[in-house]
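First, one chain by itself: the form predicted alone, in structure tokens.
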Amino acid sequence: MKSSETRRAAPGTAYLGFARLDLDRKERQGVPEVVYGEGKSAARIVSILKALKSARQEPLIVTRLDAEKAEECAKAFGDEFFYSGEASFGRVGKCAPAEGTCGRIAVACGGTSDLPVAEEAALTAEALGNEVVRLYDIGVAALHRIAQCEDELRSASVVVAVAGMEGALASVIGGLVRSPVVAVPTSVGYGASFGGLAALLAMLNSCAAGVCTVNIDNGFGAGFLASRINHMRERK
């Protein structure tokens, strides 16, 4: 006779009692479902992420997970489990190789405040498959810093801009290259910057063909999707 437990589960999703894991979204996406970890436990995120591993659905990636429960997930995974505290981002198991993609992905941050989105964007665009330069402090402040670095965004085949305050990093960074822009607007900035909404809308309104534009702090989504478009020749 089946458990009330597995009579809830779905095909293709594993019921924990609080939780309903997709265990056909790598097959269905070409990634394994991603932990949210902001509001939740440390014990459940190892749960979690223990039940998905047992699907053979790795790489892992637990965004917002702060070092307390890092601490937790570590002694669980121990040498598969990494964690970046600066982008709150941790993932079990090896990042997935690097091929089929179409180039690099650059990500370019305007200050180091920006660091922590920027960083979240970089190891999500590797965990995922990607060779990914690290172009950081080039806001426009001084143009001469992005001149210096026009080579390699030329070169990549996405661009992800990060940067806060008037959010203008984007729009000169698409003037310049040929490849698509994903905009991250950062909550770095004073007073008037509302929390990043002055360069949300800036990014939003940029007057730079091919640029489009994430939500404020969201370097795992620009991570994600700079992916999905590097990785578009294993579609053809």
Second form
There are 8 protein chains.
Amino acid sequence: MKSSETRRAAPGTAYLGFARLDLDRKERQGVPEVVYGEGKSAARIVSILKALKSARQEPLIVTRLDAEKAEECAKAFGDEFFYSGEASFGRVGKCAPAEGTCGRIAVACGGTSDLPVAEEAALTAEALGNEVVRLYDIGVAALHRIAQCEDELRSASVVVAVAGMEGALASVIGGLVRSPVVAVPTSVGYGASFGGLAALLAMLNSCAAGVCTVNIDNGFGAGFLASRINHMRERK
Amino acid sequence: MKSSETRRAAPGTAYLGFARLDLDRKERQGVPEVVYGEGKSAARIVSILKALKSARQEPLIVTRLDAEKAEECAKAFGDEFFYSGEASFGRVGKCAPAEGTCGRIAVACGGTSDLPVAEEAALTAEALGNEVVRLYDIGVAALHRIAQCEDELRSASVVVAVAGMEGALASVIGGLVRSPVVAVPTSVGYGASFGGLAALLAMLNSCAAGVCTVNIDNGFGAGFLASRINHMRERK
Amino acid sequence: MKSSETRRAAPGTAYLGFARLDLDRKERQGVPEVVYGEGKSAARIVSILKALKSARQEPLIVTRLDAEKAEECAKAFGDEFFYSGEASFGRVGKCAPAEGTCGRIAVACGGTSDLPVAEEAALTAEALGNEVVRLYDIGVAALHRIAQCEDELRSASVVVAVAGMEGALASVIGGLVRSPVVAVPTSVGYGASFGGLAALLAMLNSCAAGVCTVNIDNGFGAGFLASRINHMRERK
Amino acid sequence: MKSSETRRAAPGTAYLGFARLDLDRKERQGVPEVVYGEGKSAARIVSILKALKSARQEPLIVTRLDAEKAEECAKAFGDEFFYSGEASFGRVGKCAPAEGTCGRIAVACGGTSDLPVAEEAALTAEALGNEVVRLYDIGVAALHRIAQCEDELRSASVVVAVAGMEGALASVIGGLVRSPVVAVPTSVGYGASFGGLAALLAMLNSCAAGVCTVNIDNGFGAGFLASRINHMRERK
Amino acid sequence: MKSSETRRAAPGTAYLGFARLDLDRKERQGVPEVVYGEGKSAARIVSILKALKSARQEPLIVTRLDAEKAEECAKAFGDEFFYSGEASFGRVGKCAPAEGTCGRIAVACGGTSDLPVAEEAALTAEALGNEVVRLYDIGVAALHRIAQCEDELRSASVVVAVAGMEGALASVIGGLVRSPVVAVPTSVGYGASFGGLAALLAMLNSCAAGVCTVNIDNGFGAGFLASRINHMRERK
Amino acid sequence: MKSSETRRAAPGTAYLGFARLDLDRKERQGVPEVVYGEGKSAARIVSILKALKSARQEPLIVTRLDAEKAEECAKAFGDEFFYSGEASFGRVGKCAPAEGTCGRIAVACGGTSDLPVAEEAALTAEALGNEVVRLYDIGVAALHRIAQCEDELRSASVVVAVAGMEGALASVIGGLVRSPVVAVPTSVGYGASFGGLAALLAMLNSCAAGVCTVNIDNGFGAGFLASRINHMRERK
Amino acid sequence: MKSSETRRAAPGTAYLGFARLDLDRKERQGVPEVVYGEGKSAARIVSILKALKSARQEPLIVTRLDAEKAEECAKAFGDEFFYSGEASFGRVGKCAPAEGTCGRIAVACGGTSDLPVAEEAALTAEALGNEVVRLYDIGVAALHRIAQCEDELRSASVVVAVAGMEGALASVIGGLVRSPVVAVPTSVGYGASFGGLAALLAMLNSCAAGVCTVNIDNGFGAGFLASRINHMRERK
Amino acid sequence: MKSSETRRAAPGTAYLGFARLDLDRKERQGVPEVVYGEGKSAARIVSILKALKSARQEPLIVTRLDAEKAEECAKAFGDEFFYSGEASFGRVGKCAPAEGTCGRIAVACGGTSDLPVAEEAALTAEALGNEVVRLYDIGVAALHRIAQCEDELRSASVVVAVAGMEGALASVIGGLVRSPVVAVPTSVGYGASFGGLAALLAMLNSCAAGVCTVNIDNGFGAGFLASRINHMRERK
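Switch from the form predicted alone to the form predicted together with a further copy of the same chain and print that structure.
Then the entire complex follows, led off by the chain already shown.
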């Protein structure tokens, strides 16, 4: 990079030459800056994590982190580093305690192919201090599987509904529970699923009230929002 | 039109100057030619119906027929003419008898706004000689409404599932029954329903096997296909 | 409709011939069934409202209700009926009390053309028992207008962000607050806004965490969800 | 996965830690659960098949199974395992007997590139107990090829029409036969075929009545539905 | 308009204040400038026609000309003006003579709703000096109607194939003839025809060689191109 | 609206109950706030204009202003109000003087149907203090019309290129001049123009460097940007 | 494949087990069946070519043939086989003689990246018996390059215009010549070219009359059609 | 290639057999022809560069140049060759001097993943003779990062705003500055970003005036246009 770039880092930020870090986001918004691992080298990820860690911004989350880069993080942070290969999810530092929240977050998904996205949501919510109950492979093609989980769905304070293909799970759950439902379309499917578009549109058009939607495959976003909602009690 | 046009009508067809009618489709394919009413004048519709009637191609169906044109048909055919304003559906001649079919056809729909399309399907199936059971306003936002109809859904030989918005009804029914399910997306909805595209994509991506899809708002096509399937017994 | 239709109404439902009403949704999900006014005749709307009212499902909300139909409702329910022409929103019965909620809901919008959708959200939230603060016409083209409202945005328990065109308001607010943000894209714009698609995609791709999205122009859905979130305290 | 997940398997289901199997779907819907091979490891596929086999849910179908995983299945099930590389299709157990059906299923396709999808349909139908006649490479660019097969098309009880590019085969066959036609668009083509979208839209808009459509490349779904239709006689 | 505009008209052009006419296009490209009637006032259309007529650019064609504007043209040009309401097509001056061309142009269409577009093509070709044979309502849902016209299709020098819905007519004709086929998708249809997109994509993906496509509903463009092709003999 | 709304107007803004005006945008960004007339009542438009005028934010521009509302503005502002019906463009106050700019702005358009958009661009630029040369109806179907204007195109300091249909004008001009080219796609066309999408994509993909694009039909935006560029000299 | 397939080959066709060849297409339509090489193994391609060659269907064209498969063809047919790596184009047998045609075919392209598609068109036309003049890299960003070729464009009997990005070349050439123009959009470009969609839409919306379009990257189709047009003289 | 191609090179052009170079574009348009590296072999790139260099068309820019091809260029041009791997950008010859321009160009980007596109813009502008200030990783999710750079943004003569995901950066900057803003959407994102479409639409619909847009990932185009604008002073 050239000498003409702005190197000055204002108070509360750090400038690493390739990134401008927000060092007091935890104070300002309750959660530290989260690192999007895709397209960043392992070395850059490690240096960002170190800078944020020095500013006591824990726990730190890295999403879309492949196994190879995760190994570099493991070398750098040792036992402090947790990694889930299925969810491509890394964490530095302990999960925040789940005290004082409204209740448990249920993460449900339609099929086994939705697991990586569902786990990203679940691990994010756990890292941010929530108890999570996983209800996996309960797609609408066999409604009695949802029926089996009805109690756990109803007793959750927030439900994250993860589904690909036709994304009907969100509407069916939305009609059962009285808590907020965060729907996550996944890119699972082929042909006219158009990379998750079918599920996305279905969720946006849900006939059940109380359902909102995040981006395709955005398990992180859903877990993050569910955590914010689950922490409403605390804020008052 | 010019003198250069082909006026010759081969055997089995009639050429009216603006249309080339198929006078033996009933013999060839079991059902007479059906008249698509949109964009045709009342006068042309009446003359087509008369030509087909002369060739004993009854019962005759006219779809997308507005009230004004229906009045002209009523004048021309008197008591032989039946009209449903809700479904914009006209019929000349009696419904074919429902004997010898595999069973009853269930026509289900998600909400009251889907009624015109559902009725088009039901009236088509009745005209073609089928007993029809209507199960309306049983959308997935309140699963117990579907549960109430479960027996009637399971005992039907074919199910037509009509739904707009997210179109989840097709998948939920597909998971309950063992008969073929013909899904009809409707243009009911707004915003990201994109004129029925959301429901269409959802139905094409249904995670339940045994579901097929017809065009958006194509109640006629679904009733027609359901009738063909319900007449399988007869054909052997 | 034909004699073959299912007239039986199971316990907890009422069958009006054209609609199958959910009479205990308030008990089951906390909020009565909401009536979507578009495509229903005034007479049908009034009869649905009467049936639900008899089952003590108040307050009742009717969305997308035009002025003419509203007049019929006013005749039928007198002083119990409230109507906002700007939001095409009707209500039978008093707003639920706003006690015991987590705090106030802020409804922000980008421009004056977004007002109908923003008001639909605000009136819905008020009907369901929430205190609402309106922050209108604070689009990102003049950031100091957002800055003026920063305190009210930060102190709200939930923020509904309504915007058309490029929909940047959701991301900017998402970066300022620590509460959940419900984004509502509107169809305000022309050309490449493609009926709200541009704003919808922008909101789904928001770089700010804690943002979720509902359908284009779905002010009702956003107000409903915001209310659910704001009532989290109560549920524990 | 975490200890917080729901391990309880209700009656009729088995929970394998990553999947929740439906052990009595054959009893409930006539056909066992089908395994979608894409995105599952060979080990997981084998363990799912074993669990379903123990519950006597044969014959078992695995779709989108690549050659490498098929080898693992062959090791696990020996002679009981059948595999077609062209169709990426696996089967455990014998095909169901084709007795008592309405007749033969014809599987037609437009070009040689459509063969994998056509074979998936044919093998699925055979596994589920149907006699299948294959009519391949009879695209509309040379109508006399269709003419050669006209007798076999007309005498079939159901026709599966598989085609990519402009998908005209479905309409042409739909105009010839009096049996139900299940259309399968394929992703064969380039440029403005947009991954099968052109064929999908063409099939949905077929001017021939009696045609329904399944997802792009969904040979399995078409074979499954055709089998259901062909078994109508049995059900009465 | 302001005084700053460029009024200078270079040789071979005329500047009317709102339009810059090409006065020698007939000499340069064989055919005079054609007037697109939509969005122009009757007065402007008449003044353009008069200017072109003064420059002996006959016959003059006006497309998308509604009945009201046509009346003004009739007043201005009397017997020299021809108008077809069905095709919204006007012409000033006699059709060019059809001598010396390669043969006859066949204009075929799928259904009666495609007539306005087919007629626009036929009238354009006739105006530009071609003999035209019309083969209307020969859609692929009844192949024997095409068979009846096979001789006329095969003997034509160019075929214009006009069809909406799934647009299969172009491929079927393309497989029968050895002359160039100009395909015109129409916006006839509903739902997933998306205003003619389905037919357009089908025609672009035609499996028959020798087929090219023009814009949706562009009967003029097809007739114009067919005429150019039919005049190839002359040019040598 | 409710009493809960924020009425406080911070310094430099005015709150009218339905709009939050930016009273010092002229000081901050050089140009006063512009009023988007669509969807605002005449009364609201007049009151916004009066408030901005009081703050000496002249000249004031109203875009997408229909004739009826323009009449109300004319009543309110008398001779100070200018209106162009073709461009649906209103202005209060005199055009800013065109002194000190880099040169003249050329506004070119492809056909007469593009005139409303081209005029919106031209009138905007004139209001903001620029000399404008109009080069209309110079579409690429007759290159010699562009050739006639080549000198005026080359001598302009900025060129605004307005075109619908295939939008080729921008690329052709971009290859001729050395000044910045602002391309405006218009919704002129039909069928596969998809409301201006074809022209928009063409302009975004221009093979000529130095071309940028604004929204479909956004003549105002192009005129505004062209003015900013033409005032570069002044700013140094 | 199964024993149930139809092996019977009617007169004029050959059934190879995986393909149904049209052995008298040359007689029927003037040109032998063309082999689409993508997705076929080298062995299958060779056996198809041999079967067609035995039926004296020369010259044989194979499109989308990669270098590896071409080597197998070279082994099988020796000197009779011609291959162009740039165009992925193979030919068995000599080019047909170019006698008796209307004139020369000009193949023009916008940039060097369009060369593979342009060459596919040129080689196809040459194989089918046409003289071809190549005018490459004459994109509209530098109009004087087109001007240099104006004579050759004007004197050609048919022009094939190949371009990616914004596809303006077709319109510019369409405005210069009086012969038919076959436009070929290419997938050259990135971002909002959307795989050639931008160029395709531009060409379909060309403001120049006499232009038709084939599928994206379909050089073969354009060369084939141009040849058909260029042979018009012969046919009379 | 064949002997039939046009080898004649008119004055001011060079024909290399595969490319037709514009040797006096620098004189005509101020900047030499730029080489698009994708899809060209290293050998061809080098020969093009040599031909242009011989015609004194420096500095020469090569975009989308991968590291391997860059090495060949380095061998051919030695010290005269500059390469940035991050931006895939090559340059032969020194940057033009930045004298006489209107001021500095600011290149801002939203996140670190946008760096390759931002650098392409910055390096292009520097090569063409501009001083560039880089303001990277200032996305709207943390407005105070933009605030830190506000002075540098306001003092720039042109701003290039590079952003993926929801692309809000362009609108926020557009509301802050009074200089022209060139927005560059990037393909950074996943799911409903649809390869940069979300950012592109957002930027085209920016509610801030004075913003224009170039193609997705087109850093070069933005840098080029910004340079043209920044050289306005010089031109007068």
